[in-house]
Every structure is written in structure tokens, then in C-alpha cells.
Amino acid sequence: MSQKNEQSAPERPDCFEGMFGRCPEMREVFALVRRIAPADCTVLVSGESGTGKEMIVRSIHRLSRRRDCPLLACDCTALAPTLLESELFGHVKGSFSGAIATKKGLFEIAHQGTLMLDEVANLSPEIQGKLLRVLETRRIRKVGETAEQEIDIRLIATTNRSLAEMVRVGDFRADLYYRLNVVPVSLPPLRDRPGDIPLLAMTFFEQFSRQMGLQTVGFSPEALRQLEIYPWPGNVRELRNIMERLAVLYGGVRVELQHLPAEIRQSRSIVSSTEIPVTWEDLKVQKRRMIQEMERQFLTSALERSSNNVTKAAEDVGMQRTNFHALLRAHKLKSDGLG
């Protein structure tokens, strides 16, 4: 999705605070947003890396009642767990080791605002515990204290894993999923939109041609359609850094197939024209080894970005590692690297 100028570009029909759409499943959480904003509720925000999620929690604040005040982000994979309760509650001086003063934790400096909790799967089970209880009784207190005191938040948590998924293999407390998931805001992939890839395409290239003062030509038909094919493991974000890198090399001219990275050249539809079934015998062969083939592509693109390293592919394309080994084990693939 992509960050809109609000100085100098002009309302789009296609354009819902900054963030572009056509496609169905984006026109239905455009309205979603329009309509939970005002209304306070918490709001668990789920999707890949790379899909927005954090556009959509500011275009929450943004047309909240709490506009004028706070919206302030807590990263739950930046911090160890005794950190991590420091940052959101706060602590009293000497209430351990190098607490040499009083701090406030976000809870309260985002009094009346929104706090948003980024990738809340990462929450270890006490923290868990005393999430849960701030969601209950909306009073916090800080590390070392014995008093409560009351807050005023509203608070949107995010996650790129299936936290019902891991209610149901223990991994995260089904009451607090239940308080998170009050009203559920779901990103589709950008794979599943493909109709907005060149929307999206053209907007970042024509906003970072801009920015560099040379006139936007296009993307030539072959260009487009290749754009559409690629499967963009990195969603929007991935697109943005593309059509940036583009537009540095071939700002001025038109985007030619050849001008486009390896990976996105050498990607090839799962289905030709040629193959398409004609009985519902071959539909339900040609959709197994559609599946098959779209999961190897997925998990030989997870390791080749982590370096081959299991338990960091799982940890990023949201899986359990153990689901993940399954997974490669059914397509006999191996790692070499380390977890």
C-alpha cells in the first residue's frame, strides 16, 4: 500500500487514505475501516508481512475521535519479555537493576490515544497474562509499583500469523485472543489481487519519478503482465522497493520486460492458456498440482530469504516450525542452514 502525498496528490477514486485498491477484498476493508473507526472498538489487524497492516491501524487513529491525540507503536519481536513489560507499563526508580529513574510505559503516554501492538503473536505468556488483564479492567501498573492506575487507549494489535492457529496448539491464551479479536481486519496477499498490481505499480513509479523531476512514461504490456505473474513474497512493500529501484534506473523511459529484476523475469504463470482443464476430472488433478507446485515455490522462497535457515523461514511466513519441517519433508526438500 502505498503512503500517500497528502500535499500535492489529488483524491483518486481508487485511493482510501493513502492506500490503493480496486479489487474487492481491498474496497471491503476500506468500508470495514470506515465504519469501526469511530467506533473505539479494539481491532486485531492480520496479514502477511509486507501487506499494510500499519497503514491500516493509522488510517484507524485518523478518523478515531482520538486523531488529535497519541498513536504510539510497540514492536513485540524488538524486546526481551522483562524489557517489553518495562516499555508498555512503565517502571519506579530502582525497581531493578539500571531502572535509575521513573518512566512512563507507552500504556500511559498514549493516554487517550491508540497504542498499537505490532506482531502481538510475539508475546510471551506473561505478558500474555498482563495484557489481558489491562484489556479487562483498563488499569496498568508499573514495574515495581503496587498502585493501579486508570488508562484511556484504545489499542489495535497486528500480527502476520494465525492466532487462532495458535490458540489451538497452545502457543497463545484463547481469552485474550478473544479480547483482541473484537473486530477482525484481514489483508489479503498481494498475490490474490493481482488487478491491482499495475494500480499500484504505476503509482510508486510515477511518485518516485517525480520525486526525482523526470516524466513518468509506463510499463510496457509485456512489462505489466509480468508484474501480474510474479507472486510478490514481499507483498506491497516488495512492490514499492521494486518500482523505486525502477524509477532511479529508468525514470524517463518506458519499463521494458528486460528492464525488470531476475526473479520477477523468470517467473512463470503456474497455468498456460494451453493447459487449461476441460472436465472436472482434470480441473481437480490440474488444482493439486497447482497447490503442490505453489507450496514448493513457497517454501524454497522462504529459505532462500532466510539464508536457509528453518526456524527463521517458519518465524516469517508466520508457521509453526514444526509445520514447516512437515512441510518440506511432503515436497522432499532439505536445509542446510541452521534451526
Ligand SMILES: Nc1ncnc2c1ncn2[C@@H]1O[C@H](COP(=O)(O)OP(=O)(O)OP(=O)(O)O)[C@@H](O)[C@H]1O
Second form
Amino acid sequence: MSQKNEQSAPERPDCFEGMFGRCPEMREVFALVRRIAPADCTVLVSGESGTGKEMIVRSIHRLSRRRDCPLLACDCTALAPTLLESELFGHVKGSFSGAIATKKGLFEIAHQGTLMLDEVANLSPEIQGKLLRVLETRRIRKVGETAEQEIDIRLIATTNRSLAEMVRVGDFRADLYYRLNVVPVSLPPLRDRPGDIPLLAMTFFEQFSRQMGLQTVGFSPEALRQLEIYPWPGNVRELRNIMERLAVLYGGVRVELQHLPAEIRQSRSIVSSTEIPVTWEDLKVQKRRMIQEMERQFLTSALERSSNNVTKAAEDVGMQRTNFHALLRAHKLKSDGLG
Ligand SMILES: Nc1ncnc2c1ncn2[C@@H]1O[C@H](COP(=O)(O)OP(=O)(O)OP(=O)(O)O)[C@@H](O)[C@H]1O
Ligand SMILES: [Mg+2]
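Shown: the form predicted on its own; wanted: the form predicted in complex with the named molecule:
The complete assembly is shown below, putting the previous chain first.
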């Protein structure tokens, strides 16, 4: 394992290991990754789909002392539990029908490298137990074998669900959660870092245009504003795909509002331009009003979903029934959702 830095070209200040971001939240993530990468600790990377979890895992591996050894990925959603166990731990010939030869598992193949457990929230309770044992003993046993062997890997898990919440409702083992969550790295959804949208949009658009040998002219201010308003449910992946489409269709010309896909064009800001506060005092009043309105809609939609069953509504939104009731009273709402 070597310590040399592979990165030859100097990085832009808003780029870290091929990831772009200039907002404070992403800068913090990059600084954290730089600090933890050499430490060999288990890492839990969380974030919605498309926020860049895999890129973070790859950068941790690249900046670690394990960089010259393999980085392997295991998708915990793709296989049935028994197949997943054999994929991870390996099996000996004849240990189950279909085991026609002895096979190494990913824990063994990733020796001295990094193993990424992708979407770890989907592990069955049985495999959760086995994984906990691996993390505690650093040993594995192939399916059908009695002897154990030592392993030397760094484990990085990713999840797009809240493991803490899953632990709370009993769907994920608390002891495994603590073992995985040694260092948490949390990636914010793109809608919570609107300042990064123009940077990512321009970067991807330029990259795709260049690949096609086209000059990039950029975006009109209205088009750029609309990109910032859109909530990007698919996060950076969605943005990247849209930029590829735009570069194919409009590379070489300036991208205008009408060139944007309908779902982006039709997205509305929650604050219309006439409502933008003018003074600090206005802002405070508006903020209070918006929160009130949001709370009110939150309550009525929770009641609607639960067919006006307050106990169920409170449970669904993760609130104590008494607190939910108090909030209903504060908004002068009855359990039928009407004031
Ligand atoms: N900050 C970023 N800078 C540049 N590209 C990014 C960034 N974040 C994500 N991407 C790109 O977005 C796409 C999705 O990233 P990635 O696969 O890492 O996300 P993910 O969180 O693992 O998604 P999923 O939960 O669906 O597996 C990739 O094409 C990746 O290159
Ligand atoms: Mg991923």
C-alpha cells in the first residue's frame, strides 16, 4: 500500500476528488473525508439517492493507505439473503445445492482493501447478526465451513434510509448500527444546497458539450433560476442526466427557459416574487407565517392519511400523541382536520 497521491492535476477549490461543491455543507463533508480517509475507521455514508454516496466511498478509498488494494462493492438489495451470505462470506464446495466449487467471498477478495456495503439498511436480520460478528472479531467463516479465517478490510456502508429511525422501530440492530456508525458522513439533498446547483449544472453541461466538441455558451439567468427552484428529487444524478440531455439537444447555444424539461419549467418557488420580504422585520413575520401554514398543512395531511385517527397520525409522523394533540389545539384543528 503506498502513500503517494494519485491526483496529478491541481484541483479547483470547488472540486474535491472529482466531486463538485462549494456550499459550506459540502466543504465540511470534503474536509471530513480528508481527515478520516487515512484512519482506517468504519464509515457510514448516508444521503438520498443520487447525492454522491458512492463517490464519497471511492474518494475515501483513494485517499487511504488501502488505495492500491481493491475497492469492492456489494449491493445489499440485489441478492436474496442466502445468496448474499455466500457472496460476502464465500462457500465451500457442496455446502448447498448449486455450490459446485469452493468460492471466495467479497470479505476475502477485498483483502487489505475496502468493502463497500451499499444500501446496508436492506440486510436481513440474519446477515445483520453475521456482519456484527465480522466487525467485532475481524474473522469470517465460509458457508459450510467450520474454521474461521482472519480478514483485513475496511468497511464502508451506505444508506439512503435513516438507520437511527430503523433502529427506533426495531428494523435494524442497534448494536450493528453503533458498529457501523463510527464516523457518519451525511450528504445533504441537492435541494438543501441550492448554491451548488449552478456550479454543478455548468460543470456537467460543459463536460458533456466538450465531449461532443461543442462550445458551451451557458444558461440564461431565467433558466438558471428555474434550475435552482426545482427540488431535484433524484439529486445530483438527475441534474447530471438533464445536463447530458441539454448538451445533446442544445450544446453550442445558450440554454433558455423554454429548453428546460417541462417538470423543471413548471416547478414553482414556494415564495412568489411578490412575497419576498423587503425588511428584516417583514422577513421575521413572513417566516412565522410560513411555519404556521406549513405546520397546519402537515397536521391536516397527516390526519387525512390516517382517516382522522389521531393516534395513528401521530405514530406515522413520529410524534407522541400528546404532542400531536397539543399542536392540533394550537392550530385550533379538530381531528377531522377542520378548524
Ligand atoms: N458533488 C458531485 N460532483 C460531481 N458529480 C456528482 C456529485 N455528486 C454526485 N455526482 C454524480 O451523480 C451520480 C450519482 O452519484 P452516486 O452514485 O455517488 O450517488 P449515490 O448517493 O450512491 O446514489 P444511489 O443512492 O442511487 O446509489 C454519479 O454520476 C456521480 O458522478
Ligand atoms: Mg450508490
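These numbers come from a predicted model, not from an experiment. What we label the rigid core is the largest C-alpha set whose atoms superpose within 1.5 Å from one form to the other. Positions refer to the first chain, counted from 1.
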| said: Quick check on V43: with the core superposed, does its CA move 2 angstroms or more between these two forms? | reply: no
